[in-house]
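First, one chain by itself: the form predicted on its own, in structure tokens.
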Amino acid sequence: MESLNNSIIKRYEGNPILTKRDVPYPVETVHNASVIQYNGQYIMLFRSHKRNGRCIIGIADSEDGFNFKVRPEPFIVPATEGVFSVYEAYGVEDPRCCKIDNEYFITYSAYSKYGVRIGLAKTTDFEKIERISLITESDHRNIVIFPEKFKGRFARLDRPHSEISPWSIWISYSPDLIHWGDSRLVMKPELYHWDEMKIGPGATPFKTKEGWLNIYHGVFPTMNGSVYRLGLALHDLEDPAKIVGVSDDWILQPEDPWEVTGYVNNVVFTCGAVPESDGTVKIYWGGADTVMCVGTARIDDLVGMCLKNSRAPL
């Protein structure tokens, strides 16, 4: 099914690319996946609801970024011992992955009776995983780590919740990926706009000639429930706390049947994007919290939206 408008993102004609029927163990959803290139392959880390309602993270492989095969066992399940077991008891969700040097760092939401925190893990081969630390208190979600240091420090975008300034994007810094601080607000929802209810980091930012491209999600409340869409922000190459531009328009909204209707209706939600050498980017999103989809766009077009039709971030 083609897009209802001339979207800047070209939906893959084979969507959805992954559903629960493709998973060799019992799950009810496949969504909100991070995708990264590794040894010439594409690795997808996807979230699934089990039949008890709690979530695990599976793993799938692809040669072309479109056709994925799920491995026989999940990749991350709630820990059963140590401090992680306390804070992952209700499930693990929404992974994001970035490569720093020769290691791949994964952030994920850890749910428990104490709320939601962010766990940090790493792998070198996507076979074994090492949990490193719980890097936030409650209630933080949607953490993405930049794949480069800035003046010797790591940087991340996150989305804490406050009743005074709800669901905005912040930046924080760290010397070691474990201890974070020097936090500041960098972007807020826009009143009476497509993202007026809340925003949050989506895919791991990637470098372009004009800045770091941040594909984020924004939510708009309607009389029929909330609508999740995708938008763009461009961060300065040297100082990611400085936002060069925010596209005034969304780049993707729920349109296909599997995005409009599902576990949560009217949702497109990204945790992963893979820039390619030909100047395009593959963008991956969960449809209605039920299936995985992919589309492609020209990176220059996305950057242009931030520079030519921009609004203030705050």
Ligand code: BMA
The other form holds:
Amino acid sequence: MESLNNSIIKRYEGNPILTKRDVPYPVETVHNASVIQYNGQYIMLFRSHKRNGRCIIGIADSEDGFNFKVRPEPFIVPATEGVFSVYEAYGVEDPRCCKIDNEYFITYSAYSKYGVRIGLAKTTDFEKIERISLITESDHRNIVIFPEKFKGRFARLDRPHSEISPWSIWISYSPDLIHWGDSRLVMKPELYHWDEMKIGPGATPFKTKEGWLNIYHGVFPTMNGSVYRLGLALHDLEDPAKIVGVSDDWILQPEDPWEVTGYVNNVVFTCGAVPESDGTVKIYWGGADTVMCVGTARIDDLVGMCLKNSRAPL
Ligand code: BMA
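The form predicted in complex with the ligand, contrasted with the form predicted on its own above:
Expanding to the full complex; the earlier chain stays at the top.
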């Protein structure tokens, strides 16, 4: 069956671009990958379930951003010593990558019997990684770090969860990427809307003339389980705590068979996008927590959706 192409994102006709069949070690899924440009190539860090139900992060390389070759060994597996081994015991998931100067910082979910926290690691060559710190307590997920500083401080978006204010997007600041604070909520799910149950940061935000574009995920509960879709928010260039506009409409929903049916049905979930010099952006998403897909959109069209048909962030 052909991909549907009636949305603002043009799905790549070769989707899915990566599946478990492309991985040279035993895994059951390939999804929720971060993709970043490095030395003129595209590097994908992808999540895979092993047959014990826990996750590791693999790595694949591409010349064109569409055709990826998986390396023989995974890139991040749960640590075996020190504090990281305690908090990664149940696996590592959903990496996001951000280039700052000549270093690549990776945030990932670290699962253990104590809940889910976020680990921060870095690499300069995508061969070796150095774990830096666990940068949240438990029940935080989906941290994306902005690639630039604001008034001398790093900024991140994340998604803490509490009963009173469930699954919303917050911002925090740091002088050194390790110690974070000055946190505040910037965006909430909207009642009786496609993202009414949960929202969370998706791809590392990228800069446009009108603001930082934040491609996020939103969840809607149905009688038949939850549906994960992608949406857009535009953050002020100088003050990312200020949201300039949130597209009222989603930009992608599960439609292709490998997005509708899989390990978890009805999921499109992004951890990465690559803006290109021709005014387009490649958006990568996991389909049904099972395979990796890509599509392209015009950045101006996405910005326009945030500015012309905006819902209130809070
Ligand atoms: C979320 C996370 C994602 C996953 C999604 C759909 O809560 O676990 O990693 O893609 O659910 O299962």
